[in-house]
Structure formats: structure tokens, C-alpha cells
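One chain comes next, on its own, written as C-alpha cells: the form predicted on its own.
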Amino acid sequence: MKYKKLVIDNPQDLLFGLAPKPVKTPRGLEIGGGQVYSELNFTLPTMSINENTIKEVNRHYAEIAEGALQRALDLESKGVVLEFETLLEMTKTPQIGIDIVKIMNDICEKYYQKHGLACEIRLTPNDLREFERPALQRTSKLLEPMFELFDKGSLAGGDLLSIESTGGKEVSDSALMMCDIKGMFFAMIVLGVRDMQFIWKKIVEVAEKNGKIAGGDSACGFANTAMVLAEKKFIPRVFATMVRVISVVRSIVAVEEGAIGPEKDCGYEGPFLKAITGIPISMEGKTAACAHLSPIGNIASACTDLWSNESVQNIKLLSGMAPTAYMEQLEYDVRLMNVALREGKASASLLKRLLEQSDIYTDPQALVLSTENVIRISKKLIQGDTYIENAKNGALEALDIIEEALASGQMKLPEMETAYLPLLRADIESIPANESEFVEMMLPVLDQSHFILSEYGL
């Protein structure tokens, strides 16, 4: 790993709205420069996307942008980000996604020119390679439409470029259901890291060529999937916590390849990446309840720079369209954080402490996201000589933190959770730090029909 020293090593300095390496956008947002902004995430209602419905699809996105920006303006917002996460058809046929970016960017430009409301679009194509099995991570023809959308979509107005890449997911899906932590290490830290190096080199090249901002990745398909499964009681919360921590080692690769933030919201690796690299981050918590339930509703905002909501469908509520309502919720949240920042560090630190304390001991996934524990774990995540060693060190430190909280009586977990702690520790300690040795250990116990080693450069 490139990073050997934390950029932020004091928990007091890991705070919402402030990042050592703020990002300035074309319309003047300074993300991480002393203010928190809303990042609205949205999607279509249930409908088909084809040549017969494309006008209706475009109308929905125009309505979303118009309604959200008007509400932001009414609430005296200082600026917002609209995240356009494309749906499958919009990436497979890039022109659909490109046209939607242009439609929304024209509305953003209108509000900027007429009202001075700064609004940027984060363009997040979906990773089409996930829909091939076994996945052709490096040779798939599906890479072509993905990068056509990155290229032409950025020129159409997508100033921030991100993705939820899925390299290794063909292994992690079964590893999650079996609570196989070694399988998760193989999926994310061997396959995932290698795929991140491959795909983020390409994304950064597009961003630099077009004068755009390479934002960041998200281990949503790994760590958020684990969180949702744990919330449904399909897997232990302590297992999901380990997945969350080791996902950082995978996602930091985007920054190593040249991404500058803001890191994407839905993986929750952000606080660790902010501490290690200094980039600004986007996070989601209580406002993501439209898409999934979680145990980290408040603590997620403790050190965020963009505050997001996850995908909300463009459907009618009593107050208005759902994305407009969610824009209002986000704006009130960031308004509170920004008032605290303006009143000075004491007020901001107090708000951060309250956000953390409201969640910290209710769930191990919240426990590891407190800024004190983020710093503690982050130091371990950069201590080793290999990605695997760093992931091991971070996970073992997280286990220590959970066991300390249990021993002190501050956290209580049922026996079905605590029984997994020694099992997880033994499995993690048994993983060799050397990648070749780890691959040799894992290949006999994995179903090799699910993945192709050569597609990961192995």
C-alpha cells in the first residue's frame, strides 16, 4: 500500500465538513473545505426501460432534478450534489445514460446561472461485469459500454466519476452466506484489490483526459450486503463488522490509483479513508432508510463531507415527490452540521460526540465507526507490508475493540454473536500475509468454476 502514515491521526480532527485535501468542483463547491453539502441519490419507480418508455424515463430524471434543486433553493442551500447511479440498461446502451446526464446538467446549469445554486452531478455507471459468470474482469466486452458512458457522460456534465466495482463478488456472495471470513479476504483483498488497480487506472485516465474529478469506489456489494444480511439476522453482526473493516484495504486502491474524492457514500469505508488519505468523503445513515435499514443512522455523519440518502424512487408522497422530500431531509441535517461548524470547533465537536454516542454501543458496526476507533483501526490498516497483512491487522484490532467493549459492559451482544469472536480471530490469524501462500491455501477449498484467476492477473 502507498500510505504508511495517517493524514489525520487525532480523533478530534476527524470531523464533518473538514478534510485535509478538499476537492473543488467546476461550479464552486469546496467539498471538505469547511461545509457539509447534501448528495441526493435517486432512481426510477418500478418500470421498464426500452425504446417505448425512454421519453418517460427522461421525464422522470428531469422532474427529479427540477424538484430537488427547487427545494434546495427554497431552503437556501449553498450547494448540492446529484448522484446519478445508472441502471443496467443505461450502461449497456450508454447513450441512454449520456442523455440523462445532459438533461440533468442543463437543469443544474439553469439553477447555477439564474440563482447561483452550485450543483454537480456524480456519475456512477453500474459494473456490468457482475452480470457475467464467471466474470471476465479484464477481457469482457461489457467494459466498452461502461467506459463509453464514463467518457461521454463526463463530457455531458458528470463532473464527479465513481463506481461500485464488483471484482471478487463472484467469490464473496457465497462466502458471505457461509460466514467464511477467509473467503471474504480472498474475494476483497486478493481479487478485489487487483481488480481495483485495473479499473481505477482506467477511470482516472478518463477523468484526467476530460478535466473531471475521479471520486472514489465503494464496497457496497460486499460490506453493505453484509450489513443488510446481518440486519435481517441471516449472518452475525460481528462478521459484518469484519467485512466492513477489511473492505477499506480494497477501496483505498482507488485513491492509490489517483482518485481524489469525494469517496462514495454507500460503503462506509469513508471515515477510514479520510483518516488515512485526507480525501473528503460522502456518507449515508438514517436518510438511507428508503433503500435499506442499518444500525448506524447517526454515527455515519460524524466525519462526513457530503451527506447522502441512498437510492430513493421517484414516487409520489403526501408532501410531494420522494426525491424532493429527501432533499429536504438532507438539507436540514447538513444545516445543523454547518451551524455547528460556524460556531467553532467546540460546538462541532459536541455535535460529533452526540452523533457518535447515540449509536456507538448499540452495534459492533457502529462501534468501529466512532472516530476514536477509526483512528485506532486505521493505524493498523497501514502498518503491514502487504494488503493482506494490513487487512489482518485492521480486523484483529476491530476484534480487540469489540471484546473490550463487551468486557467493560458498555456493549452487550447475544451468545450467538459472541460465539463467533474466537472463531473469527482464529481464522484471521491463520491467513498468511503473503499473497501467493494465501492463494495456494484457498484454491483447493474454493469452487474455481466461479472465477477465472487470469482475469485478475493471477
Second form
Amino acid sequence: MKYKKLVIDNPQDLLFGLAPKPVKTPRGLEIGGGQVYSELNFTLPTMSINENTIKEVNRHYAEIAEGALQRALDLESKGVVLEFETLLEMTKTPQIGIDIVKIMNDICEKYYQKHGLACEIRLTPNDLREFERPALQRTSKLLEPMFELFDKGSLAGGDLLSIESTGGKEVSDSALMMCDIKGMFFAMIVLGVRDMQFIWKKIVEVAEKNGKIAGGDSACGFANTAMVLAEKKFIPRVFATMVRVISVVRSIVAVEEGAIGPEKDCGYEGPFLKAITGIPISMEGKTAACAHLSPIGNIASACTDLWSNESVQNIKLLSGMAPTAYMEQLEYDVRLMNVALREGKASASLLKRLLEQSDIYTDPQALVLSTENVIRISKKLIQGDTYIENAKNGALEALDIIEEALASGQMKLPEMETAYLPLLRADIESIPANESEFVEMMLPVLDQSHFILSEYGL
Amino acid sequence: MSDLLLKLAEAVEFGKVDKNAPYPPQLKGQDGASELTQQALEEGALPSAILQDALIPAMDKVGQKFSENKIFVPQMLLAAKAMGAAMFHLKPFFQSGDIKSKGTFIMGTVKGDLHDIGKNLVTMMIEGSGWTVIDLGVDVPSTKFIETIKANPGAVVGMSALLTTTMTSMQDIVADVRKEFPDIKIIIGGAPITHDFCKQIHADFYSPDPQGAVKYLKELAA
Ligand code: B1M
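Which structure goes with the form predicted in complex with the partner chain, now that we have seen the form predicted on its own?
The next block holds the full complex; its first chain is the one shown before.
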């Protein structure tokens, strides 16, 4: 890993709305520059996307943007990011995605010109490569439409570029279900890191060519999936916590390759990335309950720069369309954080403390997100000569933190959960720091029909 | 039930696949489901008794513990693996007709959709309840469902969808399948699916969880 020193090493300086390396956008947002903005994420209601429905698809996105921005304006918002996470058809046929960006960008421009509302679009094409199994991460033909969408979609107004890339997912899918932490290391820290290096070089190239912003990449298919499964009580929370911590080492590669933030919302690895690299981040918590449940509703916002809701369908609620309603919820949360920031460090620190304390000991995934623990773990995440060693050190520190919280009686976990702690420690300790040694160790125990090593440069 | 079948049931319940398997620690070094099934057959136990008295009740217990949040998925997967190791020895008796499967269940995540974690859990639990499962994977078009039903007359079909934009794909597939097999039973599930949607697309049953699907199939087989 490139980073040897934390950019933020004092937990008090890890605060919402303030990032050492803020990102300025064309319409005037300064993300991480002293205030928090809403990032609205939305999706279609039940419908298919084809030639016959395309007009209706476009109408939905226009309605979403118009409704949300009008509400933001009415609430005297200081600025908004609209995240357009594409669905399969919109990436496979990039023109569909590009047209939607254009439609929403025209609406953003109208609100900017007419009312001075600063709003930008984050364009997040879905990773089509997962449609092929075993995945052809580097040679797939599907990379063409993906990058056409990155390129032309960014020119059409998708100013912030992101992705939830899926390198290593073909291994992590079963490793997650078996709570196989070594499998997760292999998936994320060997395959994932290598794929991130590959894909982010290309995304940064597009961003630089078009004068756009390379945002970031969340480990959604890995760490978020783990959290959702733990919330359903399918896998232990302590296991999901380990997955989250090691996902930092995978997601930071985007920054090493030139991404500058804001990191993506479903990457709860964001706080660690902010501490290590100084980039601004986006987070989602209680406001994402429309898409999935989580144990980190409040604490997730403790040091965020954009506050998001994951996807909400464009359906009618009693108050109005759902994305408009979610815009309002985000805006009120953001208002509170911004008034605290304006009042000064004491108020902001108090609000942060309350956001943290309300969740911290209710779940190990919340525990590791308190800014104090983020700094403690981040220090370990940069200690090591290889990505694997970094991830090991971070995970072991997180295990220490969980065990300390249990020993002090501040956190309680059932025996079903605590039984996993020594197993996880032993497994993590047994992982060699050297990549080739680790690959050699894992190949005999993995189903090699699921992945192609050469597609990861191995 | 003989001691041997009791031991076999325990091996399956706790996920002891074979003698070499390191899991679970409390059964380390002991025979697993594979050896115990072989021994039971050698001692003259009826294959159908092995299935009905040991394997299926063991998996029932596992399903029950899972429903009550007393175990996590890995324990359930290991139990399913142990059951699979036992079934390997029983396979010839299915072919000869000595034991009958409860039926065939064809399952897939619908066209355009790659979410498969929920689907995998459903197939695992249905398999554990004594059905022969054909897992078609993800991104499955109508043609593949239809082709597989043709090859497995009398099968029940299961579909999973996680995206609002693939719910319509589910609707199309149900319609296509119904056109060819008007009486076939179709079960659907996935986060955005509801009872109302099930009615609307003329599927037979919606379950929010795998346990509901297992229960429905049990009633069908009864
Ligand atoms: C036959 O009978 C039955 C009976 C019961 C049945 C059944 C069948 N099938 C299921 N059940 C039931 O039993 C299971 C066990 O209890 C349950 O199954 P579930 O599958 O519901 O539950 C699983 C055990 C755990 N749940 C899950 O695994 C899904 C969790 C969430 C967070 C999720 C995940 C994990 C993923 N995703 Co996706 N993902 C989301 C999900 C949020 C949510 N609310 O579901 C959702 C569904 N995804 C979404 C999106 C947008 C996407 N995802 C995508 C990709 C992924 C990952 C790869 C990252 C990962 C999937 C990993 C995998 N191998 O499946 C992309 C699409 C890929 C594709 N074409 O399918 C992508 C488009 C993102 C992108 N831009 O890349 C959203 C949907 C938006 C919409 N329009 O509907 C979403 C709500 C999250 C969000 N962003 O808000 C029950 O439903």
C-alpha cells in the first residue's frame, strides 16, 4: 500500500463535513469543504426496460430529479448529489444510460441556473463482468459498453464517476456463506486488489481525459452483502465486521490509482479511507432502510461528507414520490450536521459523540466505526509491507477492539457470536503475508473452476 | 431407530461429512455421514429407512434451529454437505426405484438478475427436505426453465428476483411456462416480491423465506 502515514490521526479531526482533501465540483459543491450535502440514490419501480418502455423509464428519472431538486430547493439546501446507479440494460446499451444522465443533467442545470442550487450527478455503471462466469475480468467484451457509458455518460453530465466493482466476487460469494475468512482475504485482497488496480487505472484515465472526478468504489458485493446477511442472522456479526475492515485494503486501491473521492455510500469502509487518505466520503445509515436494514443507522454519519439513502423506488407515498420524501429526510439530517458545524467545534463534536454513542456498543460493526476505533484500526491497516499484511493487521486490531469491549462489559454478544472470535483470530493469523505463498496455500482448497487466475494477472 | 442411524442423524445434524472432516470439533476423528451410511447399508438397513428415519429428520432439525436463529448458515451448509455425502451412497437406490424422491424442484434466479444468495439458501433447504433440486443458476431465461421442465415432468418450479426491473422478467417467465404447462406449480420469492405480485402474475405461492417454500412443498408432496 502506498500510504504509510494517516492523513487524519486524531479521532477528533475525523468529523462530518470536513475532509483534508475536499473535492470541488463544476457547479460549486465543495465536498468535505465544511458542510455536508445530501446524496440521493433512487431506482425504478417494478417495470422492464426495453424499446417499448424507454419513454416511461426516462419519464421516471426526470420525475425523480425534478421532484427531489424542487424539494431540496424548498428546504434551502446548499447542494445535492444525485447518484445514478445504472441497471443492467442501461449499461449493456450505454445510450440508454447516457440519455438518462442527459435528462437529469438538464434538470440539474436548470436548478443551478435559475435558483443557484448546486447539484451534480454521480454516475455508477454496474459491473457487467459478473454476467460471465467464470469472470473475464480483463478480457471481457462487456468492458466496452461499461467504458462507453463511463466516457459518454461523464460528458453528458455524470461528473462524479464510481462503480461497485466485482473482482473476486466469484470466490467471495461462497466464502461469505461459509464464513471462510481466508476465502474472503483471497477474494478481496488478492483478486479484488488486483482487479481494482486494473479497473481504476481505466476509470481515472476517462476522468482525466474528460475533466471529470474519479470518485470511489465500495465493496458492496462483499462487505455490504456481509452486513445484510448478518442483519438477517445468517452469518455472525463479528464475521461481517472482519469483512468490512479488510475491505478497506481493497477499496483504497481506487485512491492509489488516482480516485479523489467522494467514496461511495454503501462502502462503510469510507471512514477508514478518509483517515488514511484524506478524501471525502459518502455514507448511508438509517436513511438506507428503504433498501436494506443495518445496525449502524446513526454512527454511519459521524464523519461523512455526503449523506445518502441507497436506492429508493420511484413509487407514490402519501407525502409524494418516495425519492422526494427521502430527499427531505436527508436534508433534515444534513441541516442538523451543518448547523452543528457552523456553531463550531464544540457543537459538532457533541453531535458526533451522540451519533456514535447511540450505536457504538449495539453491534461490532458499529463499534469499529466509532472515530476513535477507526483511527486505531487505520493505523494498523497501513502497517505492513503487503496488502495482505495490512489487512491482517487491521483485522486483528478490530478483533482486539471487540474483545476489549466484551471484556469491559460495554458490549454484549451471544455465545453463538463469541465462539467465532478465536476461530477468526487463528485463521487470520495463519495467513502468510506474502501473496504468492497465500495463493499457493489457497488454490488447493478453492474451487478453481470459479475463477481464472490470468484474468487477474496471476 | 438403530444406534447406527441415530449416529448418522447426529453426523448430519452437526455437519460431520466424513471421518477426515475437521468439523465439528466435538466429532473429530469419528466416522462421518459418508462412512455411517455405508455401514448402515452393509448392515442391511433399508435405503428408504436411512433417508426417512435419519437424514430427513436430521435436516428438519437443522432447518428448525436455523429458523429459531440458533445456528448460522455455515452450520446449515455443512449439514447439507453431510447429507450430500450420505445421499451419494443412496443414489443407486433412487435409480432402481427402491427409494423415491419427494419430487423434483427446478430453481433459478430470473433473466437479468444475478442475485443468488437467497436462491442458494432456498435450494439448500429444499434439497435437505428430500426433494431433488435442479439449480439453473442466475440470469435464467424462459427457454431454460421450459427445457428443464420438459426433461423433468411433474417438477415444481421456483424463481427468485431481487430487482424491481427483473420482477417483470419473472412475470414473463411465469407466463411463458404457464403457456406450455398450465398446471405446473410455481413458487416465487425475493426481496421485492409480495403476495399481491404473486397473485397478479398467476404464480401459485409466494414465500418470504425458504422455510415457507419447504412447508408448501411438504403439503404438495403429502
Ligand atoms: C422459490 O421460492 C422462494 C422462496 C423464498 C425466496 C426465494 C424464492 N428467493 C428468495 N427468497 C427469500 O429467501 C431468502 C432467505 O431468507 C431471501 O432472499 P434474499 O435474496 O432476499 O436475501 C438474501 C439471503 C440476502 N440479500 C441479498 O443477498 C441481497 C442484498 C442486497 C444488498 C444486494 C446485494 C447483496 C448485491 N447486489 Co444488489 N443488492 C440489493 C440487496 C438489498 C435488498 N434489500 O435485498 C439490491 C436488490 N440490489 C440493487 C441493485 C441496484 C444492484 N445490485 C447489484 C449487485 C449486487 C451485488 C453483486 C453487489 C450483491 C449480490 C451478491 C449475490 N451473489 O447475490 C447490481 C445488479 C446486478 C444484477 N443484474 O442482478 C445493482 C444494479 C447494483 C449496481 N449498480 O451494480 C438494489 C435494487 C434496485 C432495484 N431497482 O430493484 C438493491 C435493493 C440494493 C440497493 N442498491 O438499494 C428471501 O427473499
